[in-house]
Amino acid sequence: MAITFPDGFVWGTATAAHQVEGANWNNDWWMWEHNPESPCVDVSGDACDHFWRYPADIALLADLGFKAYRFSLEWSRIEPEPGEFSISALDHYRRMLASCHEHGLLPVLTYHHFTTPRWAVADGGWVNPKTAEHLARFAEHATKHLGDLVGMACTINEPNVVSLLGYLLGTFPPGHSDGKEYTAANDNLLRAHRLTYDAIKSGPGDFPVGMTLSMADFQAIDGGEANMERARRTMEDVFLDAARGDDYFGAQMYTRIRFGPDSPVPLANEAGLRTTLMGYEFWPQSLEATVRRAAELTGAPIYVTENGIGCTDDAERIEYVTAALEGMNRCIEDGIDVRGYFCWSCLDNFEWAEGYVPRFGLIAVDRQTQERTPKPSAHWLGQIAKTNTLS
């Protein structure tokens, strides 16, 4: 049986600056992966060179079929100091974005894809409220220098894990496990939205503006609805209550996350659980879940802008994906306004605090020659995007 998806559904796949540019040192996760105490088991390094070889990066992509390329701007590139803007760097990403339209690929730019400048961590970061109007003032600079040529604009790639895991969980930089921090980063993290998405606005441009958000199938057990609640609140609940009104919404998604009474249910208390490279389990079945719940909540268009798997056997990805889109699927067919899907990722690339153990890529990449391999599961997903059906 074969699935058609909508006439004009965006087809996609992604990347973020500190993942693939490589020598990004002047940010917060620069500095975390060197940090000996940190949990970082690679430095990013060179990456994946993607900095200079995002032309044919971005043409075999075009050849494989895809139809959108999501990418980000490295602030601290930009904005090496503060109110400093460099014109280099603006004209680099502007190439990026002209690159996209030469093969046809609507260009997804990120403004904040989880680093940071050194400068603006070394003022306070999330918990400085400053942090969230350095923000917008580094977007609206931006978007003078590169609107005209946008698709579509992310204001902040899931603002609820910079939050969580760099204040509260301590795995992210600046590695702090302080309730009170992270209810101000996250508080932070909200007025950096709507300030940034307002400096975006402003143009010049006229594209869809959104942000996207970390969901996973929250699911409750043994009584634990009341604890599943309380950690959903502040975990998602408040950020799909600030994209109400925006222009679309984008979900991203892995996993789920179980809860008893008291906490989350470890997985290690699972005989024979199927699970990824990433430690979580194997369940593709949280992309129809959360765009239900996203769409319920923001009442917004919903775009897939991140979902996949971090593995070693290829196959397996394209097990998860085809799950995955035939939920997405049910939930077109009940009316929902789903209107992109954006494989996670482009390039097999540096996970934070993973390193480049987890391989999400489409396209494998050698850590010694840089030569990127397209997977099967590259070939296959294209041909879906070629045809804009899922057989």
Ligand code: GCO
Given for the second form:
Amino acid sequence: MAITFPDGFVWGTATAAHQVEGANWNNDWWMWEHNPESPCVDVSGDACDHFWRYPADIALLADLGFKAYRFSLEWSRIEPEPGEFSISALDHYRRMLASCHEHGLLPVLTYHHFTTPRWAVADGGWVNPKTAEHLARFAEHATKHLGDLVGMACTINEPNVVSLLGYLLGTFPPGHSDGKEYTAANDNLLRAHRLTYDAIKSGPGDFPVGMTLSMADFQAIDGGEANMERARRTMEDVFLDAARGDDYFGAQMYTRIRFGPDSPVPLANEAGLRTTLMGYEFWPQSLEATVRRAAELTGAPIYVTENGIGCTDDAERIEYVTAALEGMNRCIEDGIDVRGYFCWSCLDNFEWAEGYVPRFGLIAVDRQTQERTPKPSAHWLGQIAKTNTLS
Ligand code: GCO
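Could the form predicted in complex with the named molecule be given as well, to go with the form predicted on its own?
The complete assembly is shown below, putting the previous chain first.
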């Protein structure tokens, strides 16, 4: 049976500067990739050379049928030293925004997607409250230069992942495992969202502003409710509460996380469960579960700003996204205001500590020649975008 989505539903794909641009040597991730103590399996290097190849990439997305493109600013290019702003770097992003408009794509701009300039991390990074002010100052400058062309804005991508993986689990920079630092980073990122939101709002342009959050289908088994609730409170709910009153909320989900009674941390995936190249459980049901919670707790219109799967068999991507979209449709049928879906990702790209191994792209990238080849899933999802219908 065919599913038709609401009129004006926004279909897009997403990327992040550091994962696709190449040569972003002035941020904390570049340092982390080159640190032999880090768990990184690759360096980002040239990534997808999207810094130079964005015109063809954006044209390809439009040809495929997409209506929107979500990408991020690289803070360390725009503000290479504290208070020193590069007009040439800002002009680069102006050209990217203009290129989206020329091709009929709504540009969705993320101001902070995981990477922080070297100077800001040398000054304490996210455990230093000043970093929140620094991000807001950057957002104010960037919006002055770009605001008239922005279609939608995300302040911070997954602040909950920046704090958890950087300051508690130690797999993202700065690689710390310290409960106090985790709490401080969470608080500073929450404040940074508010300040950045206001900074963007005070500039030119009139577009929706919100945050995006990494969410999962949290489940308790055999009496693990208290553990689950506790973890979900710091990992999700404090951010959902903070997003109340924003213009929209960006939900991003990939899998489910289960908690048992004895452990405050998630259970490892059991043998026999179907997993993806990220080691996540194959769980497209996470979209429906998290969108329902996000809508209930934020009261805001919802965009799925990321969802997808890292896999080598492209048929699995179509299977995964189909199930996710069916769940999204059940939410819409129940009256939840879901306005868009952005597949992660446009291109096979640099998946942080996992390097180039997981393949999240709708479009394959030859790592030697940078040649782009749309996968069957790119044509399939592009057709859904064109017709606003899943058949
Ligand atoms: C994130 C980021 C993306 C990832 C994606 C796949 O959500 O972690 O926004 O940068 O690449 O989620 O893991």
